[in-house]
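Form predicted on its own, single chain, as structure tokens, below.
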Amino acid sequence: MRNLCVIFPDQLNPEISSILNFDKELDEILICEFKKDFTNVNHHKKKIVYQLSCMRHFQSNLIEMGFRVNYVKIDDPNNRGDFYPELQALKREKGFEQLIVTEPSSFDELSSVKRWGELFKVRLDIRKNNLFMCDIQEFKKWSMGRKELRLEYFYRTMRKKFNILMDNEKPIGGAWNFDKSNRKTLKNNSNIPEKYSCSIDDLTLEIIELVNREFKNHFGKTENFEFAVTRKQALNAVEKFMHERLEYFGDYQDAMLSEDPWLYHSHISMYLNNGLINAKECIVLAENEHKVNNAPINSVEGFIRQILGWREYIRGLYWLKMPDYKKLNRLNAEKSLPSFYWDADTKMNCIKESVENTMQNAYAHHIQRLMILGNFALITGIQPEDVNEWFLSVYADAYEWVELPNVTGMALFADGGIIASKPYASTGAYINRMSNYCDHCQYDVKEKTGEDACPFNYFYWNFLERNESKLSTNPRLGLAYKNLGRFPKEKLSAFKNNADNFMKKIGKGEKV
């Protein structure tokens, strides 16, 4: 039987399930670049460069391995713009009898793929995505009968299943989770190793020129492109992290620093999310660093929890809750996204620096995303649709399956607590404690109200009051609401007035 194996842009791994048992004498591969996939939202230029370069390097790698590849480039004048006409044309030309795909990462894409067999009158084989460690059905089975789908319980299940950081039935180090040891502040970057970077080859240079030409009005910059674009380079990036940054990854996991957006983070999520590397190999390397080189357990466990725990958990929830999850807005947030998320033109230094870093790098680490950019959107009441589109647009590691639950559930609490046990809202005090951003800000982080007060302060308290009917019974917010109750009515009015005036200024186009 002659097979056509379709590989999607986030499945760039030679061991992807769609080409397992590939017959190099009969079978062929199809990989397509479609412009619509890069214009559906305002994708970061560097993100587009990264994705296209990875795809074209992967094509070369497959050809070297002896695979026959049909590759459709975005700038090919014969590019038909969608899978349906491309597959229709290949069916006529090649006469394949079966389509083989690895399940796509998005709900809409999978819904479309499920119709291919009937449309093209061929057999359709949709295989499980072996780049993940927890199958979609396995997660669904785990979730059945549970009142709360909390990460911690899923994470422990996965640790036991794969025997990761385990001593028989007990966790190594005596605890499942060392998160409390991972909240140290960092006051300077004098000892932080240089981040991974690789030289740009001719293929990537061509793509940079293409992106600057075809996507010139998109967000972000292509300058200083240094991401890995091949599996070999991505593995080098992982090894560099293991040897140079893992030791302090745990300690400074939540820290933020004006002078360095990279810190001790791994910077490998984009490589995981498009398939250049897989989760299991990263976990094995990290565990080995603990066993052989005595890497601290809080760092190793924290890193593994992000991959084996959070990443797999978020994917499972996405598939469990879609398509309704995409529409959730439990806090009835309805304000539009401020323009400074796109141009960094704001007096709030923490947001200014986080957006500038995003513009330059198509990257920000998880605390910048959650506790600055997400936190501000949460406490000001920005509608989830706008926030989700922004996060999906600007980060190189962003695909809907990972972006949507992280934003709707974790950052905005728009799912009402399916993912997070409380809203991740805070005043400026948290940002001041975990960063040096406030040292260079025009607002005073110690002031709660007034023209000079940190907007995070009055927006936080106004957020609690505005959502009291929905949130006051949350046990994790008991102390916050107790403190809110201590404020006199005049203070509560000041919080609301300051918040309203701030949003009015945004509406008038004033710099805030």
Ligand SMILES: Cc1cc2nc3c(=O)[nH]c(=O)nc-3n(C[C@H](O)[C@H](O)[C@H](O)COP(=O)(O)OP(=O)(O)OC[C@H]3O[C@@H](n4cnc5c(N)ncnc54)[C@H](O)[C@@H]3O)c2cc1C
Given for the second form:
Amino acid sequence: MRNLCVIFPDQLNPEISSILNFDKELDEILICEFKKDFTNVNHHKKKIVYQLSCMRHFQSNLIEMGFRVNYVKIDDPNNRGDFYPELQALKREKGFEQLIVTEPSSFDELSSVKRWGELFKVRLDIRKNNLFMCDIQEFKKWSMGRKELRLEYFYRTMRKKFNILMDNEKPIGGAWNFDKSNRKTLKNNSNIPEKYSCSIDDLTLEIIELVNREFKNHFGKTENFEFAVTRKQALNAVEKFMHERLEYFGDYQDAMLSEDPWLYHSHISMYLNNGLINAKECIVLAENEHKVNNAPINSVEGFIRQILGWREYIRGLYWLKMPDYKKLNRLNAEKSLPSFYWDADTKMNCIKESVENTMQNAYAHHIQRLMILGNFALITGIQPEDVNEWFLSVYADAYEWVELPNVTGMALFADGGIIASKPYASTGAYINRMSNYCDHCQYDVKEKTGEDACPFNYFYWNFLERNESKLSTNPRLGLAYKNLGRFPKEKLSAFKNNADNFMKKIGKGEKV
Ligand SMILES: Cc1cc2nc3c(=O)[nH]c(=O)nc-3n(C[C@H](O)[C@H](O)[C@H](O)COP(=O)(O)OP(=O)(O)OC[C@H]3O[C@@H](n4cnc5c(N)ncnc54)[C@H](O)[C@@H]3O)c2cc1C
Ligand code: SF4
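With the form predicted on its own already on screen, would you show the form predicted in complex with the ligand?
So here's everything in the complex, that chain up top.
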């Protein structure tokens, strides 16, 4: 064979750069399912089903298109468990002159791929990942000389570059950002359309059985598997979102609702992140919905900002700051992750429901991740390593490049403010305003201290006090520190005592 093109599990797109210029007579593809990729952390069962099913459907699709594919299944007795022995064996059996890959999404994987040329004594062609809109080098160039790497400026650069929602040099709608219109709350879910749901085929059924057998101790459930597993199905899911939910995406972007884990979000991150669909096609579809007056500017801009802005920015930062970023812990958070993140056994209803949703769906929307699960870990001082491991395990869309900056930077402020201009910390009052979780909680959101007080309240104030030397000069926390200063000393001690008692109870295995 001439070229061996290796396709990684999160590059499942027939237009991926590693197979551009593929010669169907001379070249072959290698795709591998390695157990280590699914056991490096306690990945959600549904995430494993999703990933394996997408990979096997993609293989069939490639074969139908006439590609020659060497496919190593996870349960194949000859599976060698890693790329090095697989490539060695393939070189012995068939020989290849050149290895072609699209740059892998994780820092460690790229570091090991860079050694392949030398190891196998062949030419190595590492190509840019054409599923993203901002190249890693381009982001690096954008970041140079800037004191702060704020999303807003990056996002404007991208809007201009791709001429998205632009009217000549001006943003359509007269503003770059409609965040202020995007904070409505929801009373109930009676008007929210049914989410996309795909029936399972024999291939997926077989994988569900495999996962229930081989990964039975992993987190989460395989029941009611409804994700798309092919590009065609994922595009249907995107279309359904565009026609039925995008209109209200902006309005209810920050809302939370007890009865509904899906709301008006798009639920497409897992399809974007393993390559079934790409960012550009989603952005074009959303922009068209605005052009034909099917969706208002606050929704369309809000959605496009997430994908063209946040997603690309997060990836750029990951590559700019790795490998050091993984070790950051600027607030010196040292506590262990409480077990209720794994079993939902807590009296705090907002956490209980968010973890239950996660167990069931391998999905939680952004505000549950940031303002409930992330917020609690931030204000209680859980160590970034534990929190990152949890977030990497439990969501179908979780890959290190996107999970790590979101957790370390956005949720935990452990990077000292590279991503977020202030910590996303809040009391229960925010959760009560944006959701109905507190209506069914054993704690009282109005109480700041005492047995029945909402833990988010005393942990929040204690968090500010604990981190005063690091955070009080942050201009966006001026008001918070002014309010902290108004509490008498006894109240501050009560916050601390309540926080310590809560942690002691966890240590004793009591339900909190
Ligand atoms: C603590 C924490 C951990 C997170 N971990 C992940 C993760 O592992 N994988 C992941 O894809 N997203 C992660 N996010 C970002 C975001 O929460 C998810 O992308 C989103 O909830 C996915 O649901 P959706 O497709 O319905 O998104 P929507 O709300 O419909 O948004 C549309 C799309 O925008 C993109 N997007 C939005 N926000 C972000 C963001 N902050 N970073 C990157 N892309 C974004 C996603 O591709 C998403 O599909 C995390 C956020 C937080 C606060
Ligand atoms: S009272 Fe506090 S712990 Fe209970 S749901 Fe509300 S915010 Fe969460």
